[in-house]
Amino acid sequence: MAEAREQWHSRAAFIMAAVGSAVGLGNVWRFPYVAYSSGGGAFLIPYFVALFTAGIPLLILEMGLGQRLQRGAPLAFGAIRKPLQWFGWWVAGLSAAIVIYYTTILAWSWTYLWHALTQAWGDQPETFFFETVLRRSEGPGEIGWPVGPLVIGMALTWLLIYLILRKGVRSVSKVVMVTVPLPMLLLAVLLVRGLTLPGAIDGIRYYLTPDFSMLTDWRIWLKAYGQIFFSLSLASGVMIGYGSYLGKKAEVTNSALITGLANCGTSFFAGFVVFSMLGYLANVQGVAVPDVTTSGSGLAFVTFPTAISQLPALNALFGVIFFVTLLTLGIDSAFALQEAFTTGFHDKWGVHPEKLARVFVLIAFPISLIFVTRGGYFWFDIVDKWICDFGLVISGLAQCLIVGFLYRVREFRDYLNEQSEVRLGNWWIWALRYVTPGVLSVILVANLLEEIKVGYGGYPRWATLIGGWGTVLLWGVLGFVLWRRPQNSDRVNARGED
């Protein structure tokens, strides 16, 4: 007879997880950077309208899936039809795939952590971030020797995740309690200081003003939904995994509205930190908002630390918080991300928790350091790239297809309105079927011709092709192999029927 499964401490416990897993590194430094470049106030009105169209009814479907059918991804997509096990086993490879790269900016944050304490960047961050901080070759084919001190930073991150995993997922609802509501508290003190700085103002102006012109962008657009739709940890199975931890008559479309709104409520937030930030360095260098110069990563790791090092004073304890913030809000993703792929596992052959996080950290942090390397800059840009604007769009887009046209998607829709707050109408079923594919294929085929015609980055094709291309079938070939792989008898129907 099998075991029961493993299920949340109470719906607060899981919304905070699935809210943790949400908000992430992406809401500090991806979202302000989007809007900064967007026309600032211009990006929220698409950014809210990408929300309730696409990332709200698609939040909705995967924790709807992962409770109905009591499984993570690729059991739950076996349970519609067998053979898309093998979607589901790609779909929790993507998540595995991030986590290995994505914990490369956790092991940069470790590190700039411990020069906060020294302003050691100095009057030129940007050198000290490429030079300094990461070695930085010439290209992606001189990788060289992994660097000291971000290999410390990456065992640390590993660590982390090892000790918060190994007793599965009772023990991510009591670290999450912690985890969750400290960035926030730590971004209301950024905040606080941000506002009493000279042209802070003048940032907040610039974000909070739309320009309307800019709203006939269609590129803006893609922009606002590409926002939603990465920085709710959707199409990676994150959501579909943590769903599948509530029993059985848990309430979802409620706590879907709820993670949804907290996510955008926090990059809403974190844009006035961010943004009076940038106003007080326009001051500073004498420039309008717009002309302050940053980049994605930049953001974080060579503006922020700019203007930190321009502050009045206690320059040094900003810069722990501002730092502490990052590794808080990174953690939370990372051991979801990785949670994810190794639900499968138990879900299939009963492994245990503990032996799940204690083989993935293993072979994960080695594969980890090569994006620590002297050219391991490169490579996680690349990896990036590809993971999220092919990757977890071509899954997103099936995701949708298949429950919105192989599931008895009415009959899942009405399953949720019995044990649900807020009822589901005929709007979800078309978001699903129509509206979110329909803006992920324009996406998709806007990214796969943008490839075409002019590359990525300036890198060589065969970069392009062993990391980005290489990377997203690779977890294809290796889905295939977990799929054919027999299931232990004794395990749960994988259909979860009632």
Ligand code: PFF
Second form
Amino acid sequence: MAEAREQWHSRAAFIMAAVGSAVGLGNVWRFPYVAYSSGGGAFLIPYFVALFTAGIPLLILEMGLGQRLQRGAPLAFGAIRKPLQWFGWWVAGLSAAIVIYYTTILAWSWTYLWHALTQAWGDQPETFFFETVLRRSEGPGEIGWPVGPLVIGMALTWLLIYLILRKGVRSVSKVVMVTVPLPMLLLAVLLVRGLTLPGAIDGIRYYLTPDFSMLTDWRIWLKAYGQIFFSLSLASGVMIGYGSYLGKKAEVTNSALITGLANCGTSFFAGFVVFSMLGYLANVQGVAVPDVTTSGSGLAFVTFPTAISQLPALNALFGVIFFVTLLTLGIDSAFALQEAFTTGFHDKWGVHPEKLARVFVLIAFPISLIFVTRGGYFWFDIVDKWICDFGLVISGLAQCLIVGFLYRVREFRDYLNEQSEVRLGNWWIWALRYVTPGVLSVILVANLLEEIKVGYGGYPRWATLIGGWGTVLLWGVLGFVLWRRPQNSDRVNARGED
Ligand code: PFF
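Mind sharing the form predicted in complex with the ligand? What's above is the form predicted alone.
In what comes next, the whole complex appears, and the chain from above leads the way.
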């Protein structure tokens, strides 16, 4: 008999942790822009369709699989068919790759937290970001040395991750009680500040004015699915790992619903914060809102700092609030990713959580320094693109097909229904077998065609081959090695019986 598996303190702790992993930078710097540029208020229609036909069904699948099999992704898939353990390691490997580059954004945020005290970006925030903070070189071929202050930011981030994960899910249960509500509270503070500024209402109007004609464009629908997918941290093994720390009798379906709705609600809410500030900035600069609208790192590290400098008072305070928000949003997504990977080692070889946290951080920290070198920004961009547009899409597609067709999916549904107050009907099986794989296949083919025809970001092919395909495929090889190494803890079969 294996020793008793660690468990969440409570159902609330599990839901908090799942929400913490889902709610991240994507909610603040990606959703508002995607919504605005894809039909404003009308975008909520494809967005909620995607949430209910793919997001929540997959969330239930992942949490449910982890809970039923009491294992993270590698051994959970291995319990369905032995060779699928290889696939499970590949999925977990993606999460390791994500956390290694995701920490870069946290490293930037630490530096900005410091600069926010004096608004050191002055009136040239873009030059400040790329030249002063990142010291960006000419291209991916010119890597150079890691940049000092960013190394400190990176080190702080990894130290925090280590401290949080060293006691396993028990400490995570406590930490998420702070890292989940705090950024929400801070967003609310920023919202009040934003809404009381002149021009805010113009920003909100741009954000929400519905353009229903855009809904006839199929690409908008794909965008909605892509956004849901990334935002709910699906296909990376995170939710399987977190689900595996639920008790054998725990309920899953309702928790998944709550997680999905809380995440999307936060995105919608963050849109008001971002667009009220953008409205104000446009007002100060005497331009239209679209001229100041950005997403991604440009929004967080260029546009928002500009708006902060323009505030009538307490600029340093609001600057600090904004970057603390980014840090607390990101940190729980980061440690969830690391946990998704390391849990496989605990399951298979019984490695202690402290040792796992220590060894992973000691290996990952030096690797992550690549992303804070002078050429690091380009590599960050390439790895991010390939993981999100190819790695996660392929993983999600395979996961649906594996569970939809190779696992006794009806029996699985009945199992979930027995433990939950919310009952799943046939629609769930339909979503897993046909709707989600269908949409993901279209996304994958569209992304592949685009990559073959135009490449990405003007980077040379060798760079995208190494950074993009290299990262995605490397885990195929490492996953194979991990799969073949003999196991020394108890096995579990596909019905979750030890
Ligand atoms: N869901 C996170 C966000 O919206 O920022 C990002 C993320 C975390 C994506 C974990 C994927 C993942 F596996």
